[in-house]
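Quick heads-up: it's one chain on its own, the form predicted alone, in structure tokens.
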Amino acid sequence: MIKVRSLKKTYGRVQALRGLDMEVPAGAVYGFIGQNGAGKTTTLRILAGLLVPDGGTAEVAGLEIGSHPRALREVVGYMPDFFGVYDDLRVGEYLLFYAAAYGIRGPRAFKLRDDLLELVELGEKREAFVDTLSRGMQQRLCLARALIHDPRVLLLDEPASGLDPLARVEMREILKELSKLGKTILISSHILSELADLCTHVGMITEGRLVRQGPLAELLNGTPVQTIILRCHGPAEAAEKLLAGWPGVEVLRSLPGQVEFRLAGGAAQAAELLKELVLRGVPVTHFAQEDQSLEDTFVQLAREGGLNG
């Protein structure tokens, strides 16, 4: 649905994108992760047709960016990280205004307004002035605005930015519903734990380049370093002695009868270590990889130099 190849963008002396490659499958909820200044917002603005890249190509729904601006606006809904609202408009009027901008008027526009307000749980606020809404409500109204023309692709730049925990949960549930409707959603966010609960795919960007992408489960399970919990029947001194001299091992913490450590490599390396522990008579009762969270993966890449932007 979204294909980006060797995308470049420079602001003066700052190179925001340095040959970015990215692919978002149709129907995916794609979490776009990176530190401030990594190039996330620039990428989304290019995909929305608001910025012209200095090099490379980008396609959304088969439309090349820059070649089909009118068609692109029909298939893309964009929600920026900072957005303006018209303080002297009521909530319902706000959506009708944007509906008219897409040529939607009359009974169809009124029905669309009511349906979208129901979707984002603002039906009771239809006659309220926009500036009286809370930050979370304004975010949901902006999402409704991005949906006014029923786009196939949603580009959301930090949609939960500045929201309290309850408002973030409400936004996440709405995005899940949109995913069920078949929308392809690209989300830029720093709230990693919530992306893990929502996304099907993840891409990690640093200094204008994508350093890792793929299905969420594959990304979490395919990390080159795993954290392992080892428990023994009785003291763990023998296990600690072996681990101290084992290549690729970093002991994180030791407790009576338990050691938590990081091991470079995959299943084969873990199996070899377990075999050696048993051969040396260590009474192992538990040897298992700790679940790797999206945040763990992000931090791990940062420590290894993969995310220095």
The other form holds:
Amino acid sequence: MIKVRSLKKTYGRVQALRGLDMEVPAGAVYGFIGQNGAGKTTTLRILAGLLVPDGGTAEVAGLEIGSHPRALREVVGYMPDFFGVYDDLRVGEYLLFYAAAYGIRGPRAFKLRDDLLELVELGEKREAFVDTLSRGMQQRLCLARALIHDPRVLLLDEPASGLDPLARVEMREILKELSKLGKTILISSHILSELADLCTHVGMITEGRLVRQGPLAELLNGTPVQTIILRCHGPAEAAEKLLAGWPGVEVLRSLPGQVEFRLAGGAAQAAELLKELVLRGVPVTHFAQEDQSLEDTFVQLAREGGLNG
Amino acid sequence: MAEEVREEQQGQEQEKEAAGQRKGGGAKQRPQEKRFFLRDCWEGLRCGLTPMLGKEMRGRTRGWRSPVLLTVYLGALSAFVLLFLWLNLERLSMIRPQVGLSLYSLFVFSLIMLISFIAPAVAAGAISGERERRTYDLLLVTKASIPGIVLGKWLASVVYLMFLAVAALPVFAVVFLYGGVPPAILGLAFVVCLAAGLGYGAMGLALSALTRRSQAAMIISLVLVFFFIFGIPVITGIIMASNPPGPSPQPLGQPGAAIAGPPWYIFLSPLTAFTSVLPGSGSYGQNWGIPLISELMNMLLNRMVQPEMVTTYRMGYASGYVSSGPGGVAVKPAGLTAWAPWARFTLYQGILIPVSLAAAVLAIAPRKPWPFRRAGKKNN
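Moving from the form predicted alone, what structure would you give for the form predicted together with the partner chain?
What follows is the entire complex, opening with the chain shown before.
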């Protein structure tokens, strides 16, 4: 649904994008992860048609950016990271204003307004002035605004930033609903735990280049390092001694009867280590890989330099 | 689930379509693009114009502010009229025939000044205000075209001002009680007001798009308007005073009495429009208008005598040109110089409007028609 090839963008002397390649399948919820200044917002603004790239190509739903600006606006719904509201408008009027700006008028606009307010759970606030809403409610209203023309692709830049935990959960639920409706969602966020629960695909960007991308499960399982928790019946000195001399092992934490360590390699390396432990008479009661979170993967890649180009 | 499948199919179809268009080259695509070009332009304009005007009108007329503002505005105007009449009629204990004319002159002068300064001040925050409020990007991603957004912003910022000008019409009607002001002249005054409001409003909007800061745009536009209104006549006066005097004004009707008219740029000032919009203020020997303004204008324009001025006098209040005088044939001015001052001011405002709006469109368009790019602000 979104294809980006060698995208480049420079601001003065700063190279924000240095040949970004990215592919978002139709219907995917694509988490766009990266440090501050990595180029996430620039990428989203280019895809929304708000910035002109210096090089490379980008396509959304088969429409090349820049060649079909009007068609692109019909296909894309964009929610920026920071946005304002018109303080002299009521919530319902705010949505009708944007509906008119998308050429939607009359009974259809009123129906859309009511449906979208229900979707983002702001039906009761229809007559409230927009500036009286809380930050979370304004975020949800902005999401409703991005959906007013029923776009097939949603570009959401940090939609959960500045929200309290409850508002984040509400936002996540709404995004899950949208995903079920078949929307392709490209979402950038710093809150990786939120993305892990929501995304089907993930792309990691650093210094204007995409360093990892793919289905979430593949990305989590495909990391070259795994964290393993080993428990023994009794003291774990023998296990610690073996682990200290084992290639690719880094002990993270030692507790009485338990060792937590990182092991380079995949399942074969883990099986070999376990076999050796048992052969040496270590009374192993638990030997399991800790669930790899998106945050762990991201931090691991950052530590190993995978996110530094 | 079925919906998902349908969406997917639609997506695939559209992707195929777009791929086909790319492969097929531009030749096949062009006729269709041309066919829909005008429709798209109209749709883009409508998507910008309608919501902007609607929002502005709704915001302006909402709550207690609007009726209170209108009441205070009309109350102040009415009080001013009563005070003026009291000073002229009660205190002097006599009816002067030029009371209505003087009142009218003051009205028109105040209205043009009000509109000339308020219109750019309001428009100066139209686009930069969207940037400062962070609503700008949200507008640009809609189907509203950039010219549609600019037109909508421009009209939205001047329409309420025009509403206030029209609301003052009943108060203006008082001058008809005293006579001496033909309705056509009142119409001309409103044309000049409209031209000043729309022109200076467009200039304020362009500065709003170019400077990106409301405060800077407002200051620059007010300085420019002040320069246009007062600076240009003063500078023209200084230039004319420093030049050696030309041939003396010839009596009307003398053949071959063609004298160069005033320089074109003096008509950028709406004060020159007063010479034909305000009856009497441009006439020789009489001073029924606003003393300071008509003195200045008479001084400047009499020096650069043009037949129109004589015509204005001879025709009483009407502007325009008559070709016959008491002693023979007058020299008929040709081309633009034959235009009445109000018409020339309106023409220049008519040029200022599209130039300013085009500048605003170019300033906010993400894709510029020139290769030069300004180093932008980094966004993340």
